[in-house]
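First, one chain by itself in structure tokens, the form predicted on its own.
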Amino acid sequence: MRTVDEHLADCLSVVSPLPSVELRLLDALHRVLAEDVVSSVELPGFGNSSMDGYAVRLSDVASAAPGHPVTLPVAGDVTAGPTERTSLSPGTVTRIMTGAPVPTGADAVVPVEWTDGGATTVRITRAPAAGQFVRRAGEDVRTGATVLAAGTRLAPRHVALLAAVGRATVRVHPAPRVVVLSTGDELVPPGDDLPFGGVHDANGYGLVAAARDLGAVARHGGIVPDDPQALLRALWSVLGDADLVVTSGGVSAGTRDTVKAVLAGLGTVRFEKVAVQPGMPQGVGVLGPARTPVLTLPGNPVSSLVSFEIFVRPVLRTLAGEPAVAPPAVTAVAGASWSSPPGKRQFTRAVLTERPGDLPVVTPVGGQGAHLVAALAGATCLAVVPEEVTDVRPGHELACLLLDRGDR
């Protein structure tokens, strides 16, 4: 039997980051950078005002105070936008707007609130410090500085920075294309009437949704009956459109576990028992001339979706160009007792309850049967019980994987 870490290593061994593509900025949102981005400009590109007010020489306004104002002529105006360079003569001020270039010779900006707002002459009632309210050229970004490193998943704030340094396009890893196939004679599409013995296809929809939530371009490849030829036809038909194929069902020891029977015979997919609960039967390998990666997951809905969190998520992160690191875990204390099978790593559906100033409390939700999908829907985390622990008691500290992280 393989450990969780060993099987995860097997899954990661069949994938590598997808070749990079050049995309325009807005199309690159949520993609992962395939290059370090080096700025060819300074930010700001010129010294500019952070306030509406007056550009001044300190020597002309040093004595300004509320009871002793200094009055000076306004030599001109400068506004934000393309303009000629200006200079400030001694004994004068220049009226300046936020973002406008500071004239040569000016030492600071006096906010309009410290003045009477005059247009031809201005009365200044407070002296600024040297450089006050002036944004210095290059104080944010220097020319030649690396502003974003390869491996960064681009959020809106990153797109804004790329635009600010003048990048119209950027090299990124594309979104992985994922095709999910649900297998089993018992499966019926949601919305169709259920015959006796039939079940709606929760796995297909849940896995596609999970992949899309991670940023993949995922689609449902359909429901495949427990027929070897139908399975092979379905697989070969999607290989050309997929960077990863995920199947659910048919990987255990039953007489109709077609996925295992068919793919094991091809010699490029191996099936293993993994020391995990839920989700013991797993398969991993490659298919077709392009050696398209395939992960075969168990058919029970909870096992399928928990397997996605443990094994498929790191694979998709790798394809997308991100490190396949485990998501950060929250440490919590058990609020109830429950058992865990010896030698297996248990991922317990649970809810976290925050406690100000203390560790949160984690409590199992519903039953832990692999078919209880409603219990999984009500969970906010998976409490990870190590292989050597068989009895969890109140107060035990556990690592908990958040199910709604929002971090892709």
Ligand code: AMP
The other form holds:
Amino acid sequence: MRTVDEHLADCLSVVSPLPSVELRLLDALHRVLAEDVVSSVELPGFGNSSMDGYAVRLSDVASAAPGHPVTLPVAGDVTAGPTERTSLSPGTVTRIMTGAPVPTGADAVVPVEWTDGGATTVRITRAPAAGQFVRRAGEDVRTGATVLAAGTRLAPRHVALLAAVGRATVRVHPAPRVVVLSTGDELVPPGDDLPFGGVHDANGYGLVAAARDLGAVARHGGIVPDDPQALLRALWSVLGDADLVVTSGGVSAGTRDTVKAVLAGLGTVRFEKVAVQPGMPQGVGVLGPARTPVLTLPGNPVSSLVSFEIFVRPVLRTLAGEPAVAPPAVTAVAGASWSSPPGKRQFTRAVLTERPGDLPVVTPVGGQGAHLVAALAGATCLAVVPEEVTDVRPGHELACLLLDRGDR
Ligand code: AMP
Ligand code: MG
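With the form predicted on its own done, generate the form predicted in complex with this ligand in the same format.
Zooming out: every chain and molecule, the one shown earlier first.
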């Protein structure tokens, strides 16, 4: 029997970050940076006005006040856009628009609201502080600064920054390509009528959806019957366009557990009992000339999706170029009693109830059978019961893995 952590380490040992590619900015959204991005420019690129108003010398307007306006000639006009550098002669002002370069010699901008808005002369009724309403060159980004570190998953705000520093392309790890195979003679695609004894293929769809939720390019590779030749054919046909193959079913100890029977014989995939509930039978290894990573998950729908959270998720993060950190967890207080098998880490399907100013309460939902897919759908988290705990009691604190994270 392997511990959860040992099996996770086995899974991570068969993957490494995918070789990086140079993508155009919008194609790089949600990908993970494979380079430290160093800015070749400063931001702002030049001192500019943050208001529509008048660029002034402080010494010319220092005495301006509501009862004592200062009137000055407007010597020029400057608007946003490529332009000549301008300078401000003493005793004059330059009318300036938001984003326009501040003339040399000006120390501040007086917003139009503090003036009469004049075009040839202007009455100023308030004095700005030094530098007020001027955005200084380089105050946001200095030339040569690292603005984004390798390992950053690019969100829209990162794409905006890359564009702002002038990058049209960026080096990232591509999205992992995942193929899911559902195995089982009983499986029928959703949409087809069920014969007696038939089962709709929940896992194929659930696993593809879970992989896409993490930003992978995932596809369903089909339903494979419990037949060694059919399984090998299906596997070999998908190896060429997959960075990871995930199978469900056929890994326990039955006479039709073909995945285990066939792949164990090839010698590059190991099958283990893992001290976890649900999801005990697991397999991990590589297949084919490219040594494509393969994870074989158990067939019960709850087992297969919980296994995804614990084992496939960190593998996908690694392929995508991110650290294989544990999924985000919150600490909650048990709101009921339940039992957990000795020596196994239990992932209890549960709901979290928030309490203002206190830890949330975690309560199991539905039954805990590994076939209860509706109970899983009703859960919002997996409560993690450590190996040494056999009886959870109200008030016990548990780490809970959130199921609806909305991350990639
Ligand atoms: P197995 O691991 O192949 O022995 O399957 C264990 C249980 O999970 C059986 O009840 C199967 O019918 C069920 N099962 C296996 N694969 C799927 C699937 N893709 N969708 C829904 N149930 C499945
Ligand atoms: Mg089966």
